[in-house]
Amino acid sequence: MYSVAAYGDMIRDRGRMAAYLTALRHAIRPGASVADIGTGTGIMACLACLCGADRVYAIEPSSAIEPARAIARANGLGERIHFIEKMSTSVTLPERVDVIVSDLRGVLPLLQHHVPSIIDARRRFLKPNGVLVPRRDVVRIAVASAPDLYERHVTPWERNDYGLDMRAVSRIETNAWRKCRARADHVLLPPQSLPALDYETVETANLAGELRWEVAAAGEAHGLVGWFDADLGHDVTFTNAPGAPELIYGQAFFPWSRPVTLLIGDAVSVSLRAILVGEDYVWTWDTRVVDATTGETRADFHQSSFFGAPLSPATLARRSADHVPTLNEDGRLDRLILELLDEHAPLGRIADEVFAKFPGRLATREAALARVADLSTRYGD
């Protein structure tokens, strides 16, 4: 979940906000109904009203919805905006709407359950011939000559002042991508496009593509830089490409296992996949560089964010299909809370009971009530 300060940063992004406001002006007709998926502090819902919407369903699972309500009241919009404090996938609206607006992206559009949420909202909330804002996103990938971006991944682990060999961590770090602020001069080989995320038709959360370049300008390459071009409809677009006016999103840097000197005529191929697993994406980028003169393979990297987090053998064993777990004290505590929640017991009574049964785990009754309230918020209605 974002902080209120982060929502403020989004509102201060004038390029992003101007594009969305223009798109909403085109999409919304007087008297229209609108669903705002992930309303945050409510800026898009308020703008939808200013553009002529009669009813706006502002959906937000976090506590940011409280200042959103206050903002709506302060601007005389409290009667037109209906706030719903849930995940959109758990919401049933009383009607289908004319427009769905959202900005659930991160650095790239593939963030957690953004795409499944849009697919679900399109199927259940949108009228036939209704309008989605944005309409589509296209992810672009370029080969980067970016020693400064690369060094952030490897310097602490490959060079230190203490005479320690810490390269084991650099192997982890080069399997992790990061948000960056890439410049136009970081782009060594021009961008190629992954298949478009067309929100009017997309049916899968995953994305994959095969990218190929013939090197036209020699240089040292350090990895890939990614960004997206957004189409909000009615020719309203924006991009977070390196060199474009800076937007809040930044860019993504996917490091290679090591820098590679590219020569004119070399063939570079990248197979890139983003697969939604659980709550977020596993990114895989396989890279091959073939020498133009000899046909020799000079680089053959197989990288994945799956390997970008340290996993101990014990952790992996506990996640295996044949592992037989036993509940620890925390598990038994939470099981009791969930059982009592399912019996519709008041939170205070549940807190009293779990505090009595787990005195060594919960220091005070207030701590027990906080634990109960957290689980109730997560799993209760």
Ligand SMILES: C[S@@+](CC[C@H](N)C(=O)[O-])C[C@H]1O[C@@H](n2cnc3c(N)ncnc32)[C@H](O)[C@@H]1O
Second form
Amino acid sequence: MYSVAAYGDMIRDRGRMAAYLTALRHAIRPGASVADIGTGTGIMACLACLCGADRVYAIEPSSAIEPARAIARANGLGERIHFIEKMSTSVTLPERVDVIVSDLRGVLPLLQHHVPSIIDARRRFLKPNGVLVPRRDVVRIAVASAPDLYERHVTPWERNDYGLDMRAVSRIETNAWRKCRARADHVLLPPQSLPALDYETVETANLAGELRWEVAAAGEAHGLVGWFDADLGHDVTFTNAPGAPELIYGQAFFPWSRPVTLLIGDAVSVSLRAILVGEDYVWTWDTRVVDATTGETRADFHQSSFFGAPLSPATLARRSADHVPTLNEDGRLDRLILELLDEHAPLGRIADEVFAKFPGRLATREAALARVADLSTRYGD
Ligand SMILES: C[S@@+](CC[C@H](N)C(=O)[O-])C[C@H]1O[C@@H](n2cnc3c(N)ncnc32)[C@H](O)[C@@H]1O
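Given the form predicted on its own above, what does the protein look like in the form predicted in complex with this ligand?
Let us now look at the entire complex, which starts with that chain.
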């Protein structure tokens, strides 16, 4: 869920906006129909109208759609933009459209359900010769010499001012990637590409690639830097490469388990995988560094964001397939709310009933109503 300020930051990113506007100008013919997946505060829907779209379906599940509606009205576009307050995957449109525009990416295009949402929208919303903006993204990975970026992952776990041994967290931290602002001089070995995410043909949310370098410039390496090059169609492109004009996306830093001194001729190989599990991706990056002269393996790291979350054995046990839970008081309370919602009772009446039945669990009747409203928003239509 983005704040209004975050949507403002996206619009303030002139590089991103200029690329999208140019791409929309090329893609939209007068009278065209457009679907804007994840309209947020409505910027792409409005631009599509300015580029000549006759009607735009602006889809957004979050409350940002309310200011989007006001913005459309304030600009005389209220009749042409049809707002739909849902996830695109639960929407049925009255027609197939000429253009689908979206920017559901994060630091990398593999963010939550971005790719499955585009696959679904392409299949169900787009005309046979319709246009997707963006058309494709290519994730690029370089080996980085970046002591400053690495520091954030090991401080304070390996060094702190209090004489405490906190290395238990180092393993967690070096298995998590983070957004960073990488500079051109962080790139030690040049970028290589993962298979392109071609939105016109992609059929899977997952991405994997095998990357290899022969070291041409010696130096201390700390991990991988990742970004994406975007192709919005009609030769409109942008890149988040370190050293390129800064865009909102930034770069991703995947730390290695420890820094490695690379010597000229060394072979570095990385196997990188992003697998969508539930709501977000599990990233795995396996690295091998082989000494060119002796053939000796000098680094062999197996890292994964799966190990980057502090999971206690008790938490894992509670999620295992053979665990048999008993419903706690919160569960019984929510079950009652869902049963009453299913009987089509008004929210106020449900709040009264659960407040009476669970007086110790809900401090006030207002708290009961808030809880009922939360569940109703999530599961009700
Ligand atoms: C990065 S923001 C982009 C906002 C705006 N389109 C822009 O380009 O400035 C992505 C928005 O997409 C929404 N979103 C993500 N997946 C979606 C989906 N499948 N259907 C509709 N909205 C979605 C999010 O709630 C968020 O508001």
